[in-house]
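Taking the form predicted alone, here's one chain by itself in structure tokens.
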Amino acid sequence: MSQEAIETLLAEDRTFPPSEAFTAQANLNDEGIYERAAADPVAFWEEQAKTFEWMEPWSQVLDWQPPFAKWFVGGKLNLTFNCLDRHVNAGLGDKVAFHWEGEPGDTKTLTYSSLLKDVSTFANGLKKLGVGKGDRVTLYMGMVPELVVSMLACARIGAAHSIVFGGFSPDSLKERIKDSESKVVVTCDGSWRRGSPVSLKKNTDAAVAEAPTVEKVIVVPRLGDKIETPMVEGRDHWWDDVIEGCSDECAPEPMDAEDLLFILYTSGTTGKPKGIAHTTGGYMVGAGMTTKWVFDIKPDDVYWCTADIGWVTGHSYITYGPLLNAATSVMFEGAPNYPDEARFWQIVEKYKVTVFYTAPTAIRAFMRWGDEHPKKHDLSSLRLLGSVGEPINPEAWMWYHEVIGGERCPIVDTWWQTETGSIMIAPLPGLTTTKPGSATRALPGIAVDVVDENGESVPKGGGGFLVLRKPWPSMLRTVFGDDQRYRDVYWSKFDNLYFAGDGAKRDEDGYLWLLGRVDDIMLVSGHNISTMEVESACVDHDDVAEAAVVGRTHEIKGQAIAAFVTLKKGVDGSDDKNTEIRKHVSAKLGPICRPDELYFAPELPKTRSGKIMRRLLRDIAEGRELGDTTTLADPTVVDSLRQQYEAKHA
């Protein structure tokens, strides 16, 4: 974020207190909760854990051996029991858990009773194939009900799930399967993408061919005869064949609070994705309680998080958090502008959605498409709005407030990460006066700070590095199979402080303003993309000698990917070659990683010591005046890149 953008952000002085009516009915409306939680956070989190059902009590709330934490030590539980059986036993079996809306217009309703039966049946199917406690299962699927069933079935029997976003390439899938040493892959024959069928099984076949730990592949028939699906005899099984003859009762496996629940991979600055490891007890408490607090979930709410379950937002706030609160949710397969740009608002009206959680990328797209689309539909059911994935600019916040929320809905702007497991910073909608663009303050029990290079707290009005000073229940426990990388990435910059990788400012009221990444991670449409990964994919092309990648500001996506490439001698930097390299990156990593712009350079701008000057590349990609070029080995290099930029944007 540029200094000018930061200054504009911090000049924001509009405030929006919660209405008296909202505060009166809110799940949390006692300001004293912050002070009580800060006075004894361990006791505070123990109090929250007691709201769930445990098979055996814990002997110790927190064992903290920095940087490693164990929560609810010795406690035994099963997360799916708390998500499903607990509510069915309380007489809520007929309550809708999910309204599923498929892209071509398919629909399905899953009650808590029917979901419990589906989960138990598939759990028995997994057992039949030899999956047991401690095994890993990779899920590579579209947004279909079987994805939720699969992840809960894994948790039911104590197998850890590793979900890979269905838009990722075979190479990305292969890398994650190999790192997790998954025994089984569950996929779909294909998925719908803007009305077109996309094969997932073929991608899975390509990945599994180089992943020797995989014994079985289970295939959900989403597209049927609309797509060709080759099956490998002995290895591949259709979903219906796996569950045939299986009982719809499966006793929940007793899990230690610290047993692995899932692995979810996120981009790393060294290129190789990091397998973020989350355990059962602490994650349950974090995801369950934050859903209740931040979204003010009530028994009659219809809640819709528009994320994909392939990302952590979908884990915590489509599946586990809402189910832990006996919520009724909408699950959507499709795009916000297919078949037209009013698609989301048509769904809000159809299901009478009350709580809506989406990304600033989507909100900025809605703004650009025009007010007429939401105005075609009745959005009066909405009572609370949420934002996730990246900092939201004040203009988008105000549009969301006025056009979607009708100036009556509190907005909860949330900051958290794959690594944190659940929301860390957000308004409490019954308590917090909000400011457009600010995530406001840390939730009760969360010790957030902004520090300088020496790890010292900055005063109000100051900026620096966002850190967490104390452990929290839903924190990652390690990087799967690599404790040293966990130490190096998250705990090495400051002694015993978790460094989130983000910059932040704290205003005079103590509110936090997130300023984006301070490392080599780009935030594209709310998703972390490593510059190193994209650079490696560029160089993987036979004609590329060297590449440098930076993020640039994008009015819709937050950041867009700009690649600067040096070709091998004798290769022509034509428009066709430009397209070819960008397609190559898409094939290697997935469409979300495809560079928006690619520039050819005879040589990349480097210092005399050989270091690539990414600062100058960011200036070029943003169309800014170039900073100091005196340290460049060849100052003329940037002239050709600047000319290419001007030609593209003429």
Ligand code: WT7
The other form holds:
Amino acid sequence: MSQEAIETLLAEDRTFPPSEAFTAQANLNDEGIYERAAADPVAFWEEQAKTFEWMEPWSQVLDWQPPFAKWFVGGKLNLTFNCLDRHVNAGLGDKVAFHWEGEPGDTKTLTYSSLLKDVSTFANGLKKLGVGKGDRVTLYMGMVPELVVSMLACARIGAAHSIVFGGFSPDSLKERIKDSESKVVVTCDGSWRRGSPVSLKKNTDAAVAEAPTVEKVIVVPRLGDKIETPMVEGRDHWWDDVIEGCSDECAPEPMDAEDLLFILYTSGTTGKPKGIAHTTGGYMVGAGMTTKWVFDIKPDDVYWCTADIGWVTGHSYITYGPLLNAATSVMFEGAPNYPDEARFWQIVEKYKVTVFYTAPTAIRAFMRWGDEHPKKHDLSSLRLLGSVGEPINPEAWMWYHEVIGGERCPIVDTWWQTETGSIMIAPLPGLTTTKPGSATRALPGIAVDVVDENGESVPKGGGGFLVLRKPWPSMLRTVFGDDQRYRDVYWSKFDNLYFAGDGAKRDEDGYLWLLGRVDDIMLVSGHNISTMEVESACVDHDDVAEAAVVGRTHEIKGQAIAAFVTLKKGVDGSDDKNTEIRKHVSAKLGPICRPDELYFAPELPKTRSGKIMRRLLRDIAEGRELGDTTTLADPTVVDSLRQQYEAKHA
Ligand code: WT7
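What would the structure be for the form predicted in complex with this ligand, given that what you showed me was the form predicted alone?
All chains and molecules follow, beginning with the one already shown.
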């Protein structure tokens, strides 16, 4: 975030207290909860854990050997029992768990009892293929009901799922399958993207060809004859053949609270993606309670989180959190602007959505598309709005509040990470006065702080690094297979503090303002992309000698990717070459990683010791005055880059 943007943000003084009516009905409306939780967080979390069903109780709430935590030690449970059987047993079997809205025009309703049957059936199918407790299964699918069924089926039998976003390339998929040593991959023949069929199975084939741990591939027929799907004899099985003859009952596997529930890969600043490892008991408590508190879920709500399940938001707030709360959710397969820009609002009206959770990048796109789209639809069912993924600028916040929320819906700006498993900072909608652009304060039981370089708390009004001072139930337990990396990335910047990688400011009222990443991670449309990864993909192109990648401010996406590339001798920096390299990155990493801009440089700006001066590249990409250039080895290199920037933006 630029200094100017930070200053505008901190000048924000509008406040929005919850209405009396909202507070009166809220799941949490006793301010005392913050203090009670802070006085004894371990006891507080134990109290929360008791609201779920356990097969065996824990003997110790927290075993903390920094930086390794064990929560609910000795406790046994099955997460799917808490998501499904518990509600069916309580008479909620016919309640809708998901209204699935597919493309183009397909719909499906999953009730708690039908979902339990589907999960149990597929769980038996997985067992039949030799999957058992402790195995890993990679899911590479679109937003189809079978994705939720697959996740839960894994959890039912104690296999860990590793979901890879369907927009990732075969290479990225391969890397993740190999790192997790998955035995089975579940994929779809393809998926619909803006009305066109896209193959997923072909990507899976390319990835699996180089991933020797994979024994079986299960294929969901989503597109049928719209796409060609070659099957490998003996290895590949259609979903329907896998479940053929399987019983729709499957006893939930008793899992230790600390058994692996899932791995989810997230970008690292160096090297390969990190497999963030989440375990069963603590994750359940974190995802379940935060859904109840932050989204104020009630029996009659219709909740819709627009994320893809390939990201952590979908794990915690489409699948696990809502199901733990017996919520009725909408699950959407399509895009916000297909067939037109009113698609989301049409869905809100159709299902009478009450709680809506989306990302600032989407909100900014809606703003640009114009108010006429939401105005065409009846949005009066909405009562609570959420935001996640990156800082929401006050202008977008106000638009969301006025145009979507009709000025009556509290907005919960939720800060968290793949690593935190569940929301850490957010308003409690019945208690917290909100300020546009601030995620407000830490949730009860979460010890957030803003510290300086020495790990000392900054006073009110100060800025620094966002940290967590105490372990929390849904925290990552490690980086899969790499405890050292877990220590290095999260616990080595400060002694015994979890370093989130974000900058933050605390205002005079103690409110938190998130200021974006302080490391080399870009936030593009809310997706976490490492500059390193994009650089390696550029350099992987035969004609590229060297590359440096930075994020620059982008009106809609939050950040856009700018790449600076030096070509090998004799290669001409033509427009075609420019497109070709960007396409290469897209093919290598997936379309979301494709650089928005690519500049050719005879040389990259470096210090005399040979370090690339990203700071200057960022200045160029942002179109700003260049900062201090005195340490540059060759000051002329930035002039040429600056000229290209000006030519492009003239
Ligand atoms: C990074 C984590 C957690 C779900 C989506 C992203 C940024 C996330 C906010 C917010 C400001 C936010 C942070 C964080 N971020 N939510 N409400 N305000 N920044 O998960 O891919 O693990 O990315 O997203 O920079 O570190 P993720």
